[in-house]
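Only one chain is included here, represented as C-alpha cells and corresponding to the form predicted alone.
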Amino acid sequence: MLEIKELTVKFKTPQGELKACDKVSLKIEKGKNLGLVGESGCGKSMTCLAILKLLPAEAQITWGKILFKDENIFKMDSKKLRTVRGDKISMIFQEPMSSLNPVITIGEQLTEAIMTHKQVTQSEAKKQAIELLKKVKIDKPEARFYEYPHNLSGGMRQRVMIAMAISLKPDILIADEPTTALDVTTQAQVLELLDELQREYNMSVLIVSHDFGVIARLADSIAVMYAGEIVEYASSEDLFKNPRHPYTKALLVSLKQMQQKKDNLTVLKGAVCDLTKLPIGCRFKPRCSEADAECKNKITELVEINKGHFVRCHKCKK
C-alpha cells in the first residue's frame, strides 16, 4: 500500500546540518498495522509528516521516495496531493488541542473535512459528522456537534481527531502518539477504538509511538527508531520473542520490568546522540553495553538476519 525508499530529511541549524531521517525504508502492507517506536527526538514524526509532505519550511528531503500504490507522493502537484490527504491517507497528530481550531465547534471542523472532499449538502455534511461522532463513541454526539474543544475532555478530543481521520474512509491512516498525554485508562479505550475502527474499514495502519506497550496491543509488524536510523524490523511476534539490537533489548527489559511492577527498573544512560554531531560508527554505541572496538569505526548496515527480520548491529549475523 506505502513504501518509503531510503528517506533522508535534513534540518540546517546554527549548530549545522541535522539528519531528522537517515535512509528510512518502510512498508506498509495493506489492511495490516505497522509500528515505529523509538525515544523522543529519533524522527518517527519526521518520517510521518514526510508522508504527507507536511514537514515544516526548513525541512529538506534530499533523498528517497515514498510511494502511495507505486506513485511517488513527492513528484505528485498539489491537486493530485490534496486528493491523496485526507482521502487516502490521514493522520491523527500528537495533540488534538492543537490540532483543532480552539474558536471553531466541533462540528464545522467535521463538516469542513467532509465537504472539502466530498459533493454533500451542509445538512448531509452534518448527518454524516453527527453519525462519525457516534462511531468514535461519543456521548450526546448532537449536543457535542455544537461544543468547542476546550469543552471536551482530552480522551474525547483525540477520539473528535479520530472521528476527522477516519470521515473519508482512508486507505493509510497514520497515528503518531495516539494515546499521549491520556491517563491509562483512556489510553485503553482509545486503543481499542482504533483496533474496531481498522479492522471495520480494512485500513492500514501507521502507529507511532515511545511506548512499547502501546505498539504491542496493534502492530503486526514493528520498526525500531533510534537517531535518524531504523535498527530493527520485524513482525511483532519475532521481535517480541527475539529481539536482536542491544537498543530494543533495554526497551523490552524496562517493559517488562514496568508490567512486573519492580521498584528499581534497569536505567539505559545517556541520552539520543546529537544529531547534528553523529558519532562514525554505530549511533547506539555510547549507550550500547555489548559495544566493541569495531562498533566505534564500521558503519553499520541493515541486514536481514532471518526472513522479514532486519538489524542494524555488527554483532548479529545471519
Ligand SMILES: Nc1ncnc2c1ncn2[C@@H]1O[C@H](COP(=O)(O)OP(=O)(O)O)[C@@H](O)[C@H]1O
The other form holds:
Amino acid sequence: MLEIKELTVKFKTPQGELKACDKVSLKIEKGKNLGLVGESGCGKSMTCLAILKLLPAEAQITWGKILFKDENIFKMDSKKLRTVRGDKISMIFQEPMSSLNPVITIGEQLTEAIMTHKQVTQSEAKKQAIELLKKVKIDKPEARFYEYPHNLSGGMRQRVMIAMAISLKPDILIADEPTTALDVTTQAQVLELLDELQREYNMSVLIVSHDFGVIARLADSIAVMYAGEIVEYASSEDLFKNPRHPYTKALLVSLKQMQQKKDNLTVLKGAVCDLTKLPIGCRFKPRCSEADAECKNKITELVEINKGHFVRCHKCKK
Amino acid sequence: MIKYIAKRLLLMVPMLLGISLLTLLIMHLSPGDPTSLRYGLNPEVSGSARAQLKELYNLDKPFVVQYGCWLKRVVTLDFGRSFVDNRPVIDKIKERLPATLLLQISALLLIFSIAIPVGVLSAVKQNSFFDKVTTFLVFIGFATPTFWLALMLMRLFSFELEWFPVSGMSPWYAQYMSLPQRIGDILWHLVLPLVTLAFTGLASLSRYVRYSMLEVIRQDYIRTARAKGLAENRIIFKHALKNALLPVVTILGMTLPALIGGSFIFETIFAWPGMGRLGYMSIMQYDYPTVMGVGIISVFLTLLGILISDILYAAIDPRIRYE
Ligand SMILES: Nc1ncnc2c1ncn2[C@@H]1O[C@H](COP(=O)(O)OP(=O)(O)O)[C@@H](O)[C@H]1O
Ligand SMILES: [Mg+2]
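Beyond the form predicted alone, can we have the form predicted together with the ligand?
The complete assembly is shown below, putting the previous chain first.
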C-alpha cells in the first residue's frame, strides 16, 4: 500500500552535506505493522516526515519516491496532499507536550481535523470527538473537550494525539517514538491502546522507536536503521530468532540485559558515525566486534540472505 | 478571567504609590529649593507664587505629611492651579487629552492593522520579493528620525503639493463649520502627524510580528496541524497567528509609554493641541503644577495601556487565564 523507494534526504550544514536518509526503501502492507528501530539521530524521524512531506524546510529530498496506492506523494499538488494527510495517513509525534496547540481547546483541535475531511455539522463533529476521547480512554471526555492542552498530563496529551490521528480511520498511522517522552507505566498503556486500535480499525502502523521492546510489542516486520541506512529487514519472528547484522545483535543483547535488570550492561561502545563524513565501507565498522580489514573499503549492499530477510553486511552469507 | 483582572488591578496600587512617591521625590531632588528656583529664574511672576508653591506642596511640613497630601491630590486629580493662567490644571489637561488620545489611538490602530498582515506575510513568504522589499523599508523606517520625517512631509505635502495643512488640528474658522465638516477637517489635519507617528512604529512592529511568526511556524504544533491536512490559511491564521500575537501584545504595553513620552516633542512639531504640547509649554514656562499634573496623567495612561495589554494577553493565552 505504501512503498518508500530509495528515499534520500540531505541537509546542508556548516560541516558539509549531511545525509539523514540514504536510499531508504520500505514497504507497508495493508493491516500489517512495520517497526523501524535504531539509535537516535539515525534518520528515523526524517523517514517518517518524508512520507507526509512534512520535512523541515532545510531538508532536501535528493532522490527516491514514496508511492501511496501507486501515486507518488512527492508529485502530488498541495490540495491532493491535504486529502492524504490526516485522512489516509496520519501521524503522532514524540513530544506530546509541544505537539498540541497551547491556545486552542482539545475539542476544537479534534473537531477541526474531522471537519476538514468530512462534511459534518459542528455538533456531529463534537459527538464524534467525544466518542474518540472515550475510545482513547480519557476520563470525563465531555469536560476535557473544552480544556486546553496545559491541563493534561503528557500521557493524556499523547492519547489526544492518538484520538486525533485515528479520527478519520486512516489506512496508515505513523507513530514516531510515541512513548519515548512518557514514563514507563504510561508507555505500556499507550502501546496497548495502539495495539487495540490497530486491530479494531485494521490500519497499518509504522511504529518507530530506539527501543526494541516497544517495537516488539506491535510490529509484524522490522527494519533496523543505522546512520541513515537500513541495515537489516525481516519479519519480527525472523529478526528476533535469527538476527544477522552485528548491530541488530548488539541491540537485542542490550534489550535482554535490560529486561533481566543486569547491572553491568555491555552497551554499544562509541557513537553513530558523523553523517557528514560517511565512510565508503560499512558505517558500523568502528563499533563492530566482528569487523575485519575488508569492512573498511568494501561497499555493502542490502542482500536477501533468506526469503524476506535482508542484511547489509558482507560477512553475512546465505 | 475576572479574578485575573482583579489581581492585575490590585497589583497596580503599589505601582501607583511608588510612582507618586517618585514624582514627589524628583521635584525635591531638582537643584535647589523649587520655590527659589522658580522665583529666581522667572522674576516676572509675583512673589506670591513662591508662597503658593509652598502651600501647594506643603514644602514647610515634614516629608511624610507632604507625601500624604500629595497622594490625596493625586487620587482626587487635584493638581492645583496653573501659574500661567491661574486655571485648575485638571481642566487644562481635560481640554487637551482628547486630541492626544485621538492621535495616539489612531496611530496605534494604524500601526497594528498594517504591521500584523505585513509581518505575517513576510514570515510566510520568507525571502520572497515582498519580504525583501519590506525588510528594506523597515531599515529605512528605523533609520529615519521622526522630526526629520515630519519636516520633510510638511514640506512636500503642505508647502509644495498643498494637499494637507501644515500643522494644528482645528483652525479658528472651524467653529463656523457644520459637525460633519468639522470632523472631516480634523481628520484632514490628522493625516500628516498620523503618518509620521505610524511610520517608525510600523517598522519595528512589523519586524517583530515577522520574527514571532517565524518562531511559531517552526513549532511542533504547526507540524501537527499540517499533518492533519488543514488548509494553509487555517494553519497560518488560526494556529500560528494566535500564538505569534502573544509577544506582540506585550509590545503593545511597552509601546504606549514610548508614544506618550514622544508626544511631548511630536505634538510640538505639528502644533497638535494635545497634552504633550501642554506639558512641553509648561516646562518652558516653569508652570510647576501643570508639569506635575501632565506627568501623573501620563503615568495613569501608561498603566492603563499595560492593563489592557495584560487583559488581551490573558484573552489569547489560556495558560495565563487559569493561573
Ligand atoms: N533541521 C535539521 N538541520 C540539520 N540536520 C538535521 C535537521 N534535522 C535533523 N537533522 C539531522 O538528521 C539526522 C537524522 O535525524 P532524525 O531523523 O531526527 O533522527 P532520529 O529520528 O532517528 O533520532 C540527525 O543526525 C540530525 O542531526
Ligand atoms: Mg526522532
